[in-house]
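Only one chain is given next, in structure tokens, and it is the form predicted on its own.
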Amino acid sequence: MSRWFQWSVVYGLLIAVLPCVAHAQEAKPAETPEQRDARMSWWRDARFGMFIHWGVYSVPAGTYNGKQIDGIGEWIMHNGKIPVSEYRAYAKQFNPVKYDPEAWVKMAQDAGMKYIVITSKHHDGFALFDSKVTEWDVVDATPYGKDLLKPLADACHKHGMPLGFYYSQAQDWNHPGGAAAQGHWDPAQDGSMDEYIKNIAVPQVEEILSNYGKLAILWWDTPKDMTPERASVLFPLTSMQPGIITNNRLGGGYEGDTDTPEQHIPDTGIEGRDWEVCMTMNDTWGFKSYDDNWKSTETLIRNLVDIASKGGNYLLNVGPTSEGLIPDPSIQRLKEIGAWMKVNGEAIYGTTASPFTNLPWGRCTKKLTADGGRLYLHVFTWPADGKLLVPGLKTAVSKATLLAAPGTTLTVETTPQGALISLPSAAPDGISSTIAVDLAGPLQVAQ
């Protein structure tokens, strides 16, 4: 993935420099707030997406010269200080003959995910596509010899799944001149970064934006050494895909459309910005054979609910093997999330953030109209006395029901403390049960 936190301070300093910001804003096409809302609407409704980190790093899978290398799997070249020639030899073992992009898309859809983002090129510089500007790609360097992005793009388009490409624009540990987090360790990496941007990054971004049909997202990563001048030759390329959504990791003063908190959920969301939490299911993004520290399905579902309740999206990662298989623990968790989403999905998709500052029993999402709307109460802790207080809710409730039992109606009492809902003795779902509360008028909450 990235060491985003290491660069967030540097990036913050960059965007604080007024000339840089002005430069970035001038380069953006004019867009009204209404046009931006229209462009972002599908993404805001989606709430849940799949991240895929895949590449040559899945061959060593965390082990180099018989030693388990600390850190995340896709950083093994950097963390193990593997020479370029040695690392490139791993490509001869990258042969994803079990790759089934149709199955991947179906898996994402069955899990309730509404978009996919895949690493077209990560920091090791290896392209999952047939790049014409380098032989360090899946077509030229591996026995597989076929573009991996094209069949996934075809499957996504066939099944109506928005597709995005991740691209590491700055860090590249194989091509001369590419940046490295802690500096180069092999003379083969030395060179001009400006020449690298010109000869590798720019033409490759042109390739991924022009050869795979409609793209929904371009996901930059780690703005290491990205000056405004370097970023300014990359950002205009996004005009090749009208309507594309970009994140805040290009650097050089370009804010992009979305903020990207990594591996953590902001306590109160990010006011005034669209945002998306990217997170692993275990401790690594790229496949690491011995990382068995898997998050529970309960944790993953509650993360999704928590993020939606704060107005954000959840981009949940899978790391396929060098054969092209998504690990079984990921598959199992996606199935279980999908089962929950089949019952509770309407309380996630198209919702906005909770109006409540503190709910001791769980979270809330909402869909409002001018004359009322609906609250979704996500109950993590089922009340032992069968009484659920919605603190501070002043609007009268016209109806309350469990999403797991849509034919039932729950009794609601108006009290000075808020709405008090009578519940069955047992929770329909031990992870998170959803109560739909229809409002009889405009939402009013006492703070």
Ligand code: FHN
Second form
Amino acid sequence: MSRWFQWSVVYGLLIAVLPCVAHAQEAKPAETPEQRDARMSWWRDARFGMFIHWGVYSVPAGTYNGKQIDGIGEWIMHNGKIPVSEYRAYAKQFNPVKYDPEAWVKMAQDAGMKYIVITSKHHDGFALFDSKVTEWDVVDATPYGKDLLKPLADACHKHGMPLGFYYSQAQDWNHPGGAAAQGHWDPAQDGSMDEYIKNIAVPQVEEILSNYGKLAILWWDTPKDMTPERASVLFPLTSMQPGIITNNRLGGGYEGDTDTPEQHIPDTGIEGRDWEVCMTMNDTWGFKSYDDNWKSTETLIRNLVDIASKGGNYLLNVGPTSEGLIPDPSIQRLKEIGAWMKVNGEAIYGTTASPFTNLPWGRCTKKLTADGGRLYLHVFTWPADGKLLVPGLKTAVSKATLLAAPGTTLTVETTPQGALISLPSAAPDGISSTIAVDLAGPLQVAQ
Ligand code: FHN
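Could you output the structure for the form predicted in complex with the ligand, given that the previous block was the form predicted on its own?
What follows is the whole complex; the chain from before opens it.
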């Protein structure tokens, strides 16, 4: 390869990448690391939130023209190639008369969830709020006829629950010019994406950022065809809500505040970034009447522990029906998680990642101080011989106790391999039992 060719490749790459880098830098709010830490602090402490995917797709609920459509429920219009006018007709059956936002907030709170993020508009373009720039919203297109976000925002504010709005900024299968993952299938969708951004996305983001009081999070999604130019008219709007947290899905080179692994937990967390795993309880985000592939409560709790042990948050989804009901299997699981959190929540909230690389029996989280602090040992596999080795722990232990039995003190021996804790014969919790270990000095671990 000639030197000229090498340079022209490098130069070409720079030309392609520089605008994104420039935008990414512009996107960073002018704040110091300390200010950023202060802004992110509540979110880092929270560790666990509720995601809500709700919209007109809950009417077909996975079935179109008598046929079960493959894929996730909220994608039925796209995957079933449903024409715009036919899809819009479903709105006539979207009548969530059983919607009880205050009960939803309480359900999230009882589950130990510390924030809620709801789809204000998903890829089908349908707004759960009263939008002045379209008739394709809950007020104008449904028999229900009332803004759904307003009472949820009121309930969240009343109960001190931080609220975030998800907004699909690029994909919109109902407004001309909106993007579609695999291209348009109905001429009614054709149009200019720049016009769509200008006439729908920008004013709607302004609406959701101004009409619902304090907002904690703006959750962008699927940056299909989002150029730096398109993103650059949306990002500055976030300054309408000082302190708001945004994710990394706007596109156009904007990295946002959080990384968002979806449906999987990164093996070792994400170094140097705040991150949040979003996950479904079954296999769909939006309600699908026949999706019964529910994860067990054990899986959900262990996921939460695993994520916290790697320093991340868990945003766990519910998909309400068109009547406004959260499905019973979700309610049941949230109750069981809540019961577990009541006992073990201290070992999740406000913790940081494990100092150990591998614990054969479970996971660890920690809350450290300059002269000691606390380790939380999450024991998934209770040792048959009643001895739990904390491998490599060199710091002396001043006290060890079970969160499920705070009065008890466990015996701890210091061995060359680490601290050896004597446990009662039965695990207090078959899913995950927590041992709180108070350190007598600064944490030291031999790896
Ligand atoms: O396409 C969406 C999907 O419907 C869902 O909203 C998830 C949630 O993270 N996000 C997109 C896929 O990444």
